[in-house]
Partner chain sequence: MEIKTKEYRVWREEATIHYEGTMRLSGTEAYAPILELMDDVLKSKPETIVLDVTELEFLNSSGINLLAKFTIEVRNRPDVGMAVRGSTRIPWQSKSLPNLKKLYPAVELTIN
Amino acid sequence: MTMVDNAIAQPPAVGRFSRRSFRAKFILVVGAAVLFDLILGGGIAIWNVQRLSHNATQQVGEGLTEASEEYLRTYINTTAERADLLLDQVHSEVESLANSMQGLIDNPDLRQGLGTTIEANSQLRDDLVYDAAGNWAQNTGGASVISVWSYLLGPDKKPLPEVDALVRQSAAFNLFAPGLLATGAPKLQMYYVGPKDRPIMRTTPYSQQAQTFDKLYPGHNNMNFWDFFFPGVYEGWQNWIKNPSSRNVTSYITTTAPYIDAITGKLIVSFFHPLWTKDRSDVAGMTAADITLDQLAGVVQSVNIARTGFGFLAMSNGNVIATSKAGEEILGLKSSDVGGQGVTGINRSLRTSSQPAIASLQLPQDQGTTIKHIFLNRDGEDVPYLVVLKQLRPANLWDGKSIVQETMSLGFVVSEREIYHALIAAQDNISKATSRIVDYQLLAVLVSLIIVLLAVFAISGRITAGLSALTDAARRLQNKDYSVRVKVQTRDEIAEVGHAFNRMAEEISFHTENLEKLVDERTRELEDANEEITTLNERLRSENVRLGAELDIARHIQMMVLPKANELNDIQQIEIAGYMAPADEVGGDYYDVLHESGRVKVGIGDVTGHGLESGVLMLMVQSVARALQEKGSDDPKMFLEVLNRAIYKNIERTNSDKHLTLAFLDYHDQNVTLSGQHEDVLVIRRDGAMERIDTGDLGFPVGLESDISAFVATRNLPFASGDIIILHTDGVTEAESPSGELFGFDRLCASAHDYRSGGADEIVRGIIADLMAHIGTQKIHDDITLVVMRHR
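Show me the structure of that chain alone, the form predicted together with the partner chain.
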């Protein structure tokens, strides 16, 4: 076991509040979740508030606009009603007067009686006085002033009789007119004018009427009153009789355009009501009332909308007959007097306004109320204005030439900024309220977030306390403080980890303390094992040495018992050469040459197996053969049988499982006796002829059976001068070339034949050279033994 490098094992320390700490992550995750919730909730709330605010603004706007317009409509309608009412009142008073006068016309008797009565009453009777300067006659005082123009006077400067009659008849005027004048709508004056042929003029209250006329309207006394003052009116009325459809308005009342009153000098309007003859075939004069425009203007000027809103009253031709001073300025009007014949009119038309929007303003063509949005230039700035227009009831108008239908229009002008001030203020309030709500909402989100984060921070501390304790403990454990234990105070998963940690720490502590003991034990065990291995190794080595030594001994024995060269040289008739090369793992080849007094015995054999055992077996064979040779055993068959028995018994005793092939050649007197089973024997005759002798039937493997007499036989071969006999072991014929081809008996024959002319030594060397060439780099499997006998 190796210790892990401390530097690698040590993880980077995690501060309790560092970004990577569990607590920071916990706070971050919970905080993010809460923030998300709050933002979502707050966002939805804010969005709703904004939407509500928008809707409220829109609805309030619509409501206020509607209310404002409704208010203006109602206001203008009411104002129009008031104006109409004022006019109606004057109308009805003029009508009352007219009806009274008409009643007199329609009842001549009553008129006659009334005239007579009035004539009798000095109070009511008019005493006309001729004014020479003015050339007219006029009463000097009373309820009314009655003027009789020059052309109605006779030569006596008294009214013509029919004129005088009318003066008397019209005196009834004094009964009704002063009362009517004093009551009802404020009127400047009420008057009666006679028919065109007798146009006397009776007016209440009494005034210097003729004198004023003379002053203001020179020449009027020389011309018919109607034609001078109101040209076309009389004819217009006459036309109504002739052609009723030319009268468009129900009322007979005919209005004049505003003009400056000759008597009072005020801007006035006159309301005429025609009188008819009894048979309604002609006009019989008129009754009339003058009112100052102040009263109509009062109605219009009383209009008060917002701060600077105002009203105006305009004729259909755009002539503004009533408005306030401020209104005149805002509308951009220019006043001018219109002079000419008759009463003096005024002109203050919208059409000549300095404001283009006013100059082109379309007055209403029907009874509906129209509201228009225009821009008026105020001090170089285009300011939006609302214009509300409403027609008054139509009336007959004398336009200075004839009677036409006229409809006046009432107009309201108000700055939109003012009228919508409430709306703008309301929208402002809504907007402010919305901002306040949004601000509160944001503040609430922020406060919630802070509270939640504080709570999370506090809770996380408690939650992660266990983990922090574990972390500290783990670090201490890492620093080899094995006594560390975690205090477990909760009962959650962290507590379980804590318990597990404590158990582990205990185990680590235990193992650490016991480690040395364990190491000692293991070391001892290893030492023991090592010792054992060393011993075994020793034994193996010695075994190896032993085996190696045994092999050496075997080889040594093999070589040791081979016949020496001087022994071989002693043999007179036969030249013998032998070759033996043990393989790495030896079998146990054997060859021997025993020579005694002209008898030569050559043996060749091959022990199975290898090692010392084979070597010893070979040594035994050699010893037994030597002993038998010494004993002088002439019978090769017996020789082999005895040798086999001896070897068999020894093999049995040594409990060996080896045997050997063994053959002997007995030479004597140009003759060879062959016995024993071994490899084939090659004979090369002097002339080069070759014989191959099979020894299979001449014996049996030695040491395999106790008695081999049944199998042992002999074969005689002539062996004369120049003949060659070659003996070999299977190491020669079974030697392999690198390609695995055996050397074989045929190659042996060929090789021997090639070298047959040489001595035994040369033949051996030649054959071995060929054999080695054949083997080449191939491994030598078995001992190689070659014996060549050459008859001298």
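Form predicted together with the partner chain done; form predicted alone now:
So it's only the chain below, everything else dropped.
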């Protein structure tokens, strides 16, 4: 058995859990299918969960955002209403005081009578005392303080009569103002100021009013009260009378910007209500109330949004008049006092904020609610904030020069992280819930995969048990265990295969036992035949030895009949040299030199094929030619015809298919007669000229026909001293080089021409050397014969 047979008979064993096993492939295929199904199903489920999470997050976010913004809108609208209500309440109380005072102006008799009555009451009467240091007059106590400035005093340092009358007429202030001050909205103070020609000032509660003015506002006593403290207010009201359309706001209430109160030192806001003359042709003074900015700030500071949200109240020029300390810091406000001839205000403008988003914040231009998203820098971090803005109702504002329309804006500022804390927490909870669901889904997929793989592993064992049993049985059968049988336990296709295997095993067992017997018989027969062949080989070997010895003898005989050197040296006129090498032990070429009585006959021929039979035919030709030469036959044509008949009859008798080409050269007296058909004859003249003689029309193959006389002819050639004739067989010209190239007649001519100056023997050795160099390692397929004749 060969190695290939062994490789086929012994395939590599496949382990139960080898990757090439059916069970492994079954588990791999089923497991891959289950894994694909689980991944696809799990992927779709996870994708749906994430999509639902995304949608829920988006909807919750939109809902909470909308709810938060709606809450902020409602809250700021409510706060704005509270601020407006606070201002309306103050306005109402100022208007009440103004209406009371205006009623007295419109009823001079009542005003006069009421003044006389109050003057008569020592509890209500104002006893003015001149202060020489301040150069003004002021009462020393009572429900209100009334100050009469120096330019309203006469030479006796008492109020001028018309001023004194106004002091008495305005005493009714004490009846109304204290009650209004004590009730309603918290107010710092309420006061009355007379017309511009008598600008006395009556204020409740009582305070060191003139003394404080002297301290805080030097020079006020030398200038009209209206022009010093509130320039433009009086003229603005007068303009309203002349041009009612110049009043942009329906209410007569005129508000001041926050300023520092001269008496309390607090930031306050004043609300003025003008009084008119009875005929409404001029201004008759004013009633007013001051509230501290803390009261407005209280409304703003009560704003409670998230943890750090705050409110602020800003004027249309961006000056924030109310906010908390934390709000001031977050808004980046910078406070500065605004000094002037009269009241001293404060500036905390949004435009000068250190926060760029606040500095560029646009206040609302209508009554709608505006929500803006900005970033404020907090400790080096840009924190998102929500800014909600809402305008309050418009009011008349004294801007320090004139009366203009002012609409303050209420603003809320809250960190988005805080206001959307619930949203962020909800989104985070949704994200965490989604992550948990995804984790659970992945865990479920993994557990399912493990369970399915375990189930597939267990089932695959049952499914492949039959195949494994078949595999083991086949392997045992392969190992020549012909008794093996498969235990069939199922009724499926594998069971059918098992039954088929058992039948096949039985048949193999039966045939194997018979085959072994047959092999034993054939083995004995082969041993007998081998013994016989060995005997025959011994015989053949002995026969070959015998034949080799006979061929060696034939070769020696063939070489022995060739011309000897002494024979050739006896020829005086011609120098002849020859070379013959058979391809086998016995060659089929022929050459001979016959010399008798000055006549020289040179023959050359080539028997078809080579070997012993050709060598025998060559010896026949040599013998017949020698016999004819000895008989004295000097006619070349007759010589050849007789030789042909003798050879033909011998060939016919031996029933051989051999024949040969054969030519003879007869030399006599510097002439050569050429007869017979053979290879071309090469003639080199003394001067080196070369002639190629064709012998095709000088004869016919010898031994092929009994009579060749019709074909035999002769040709005479001059052969003078120095001329060279070269005869050869086709073994010379048809010798092949290792590359298959023939030596050819041209190379023969060239080689002979190269060696023509030497003797015949030198020419033979030179040509043979060139021929052997051409052949090299190539096998010699034909006999080689070369004969050179050189005329001495």
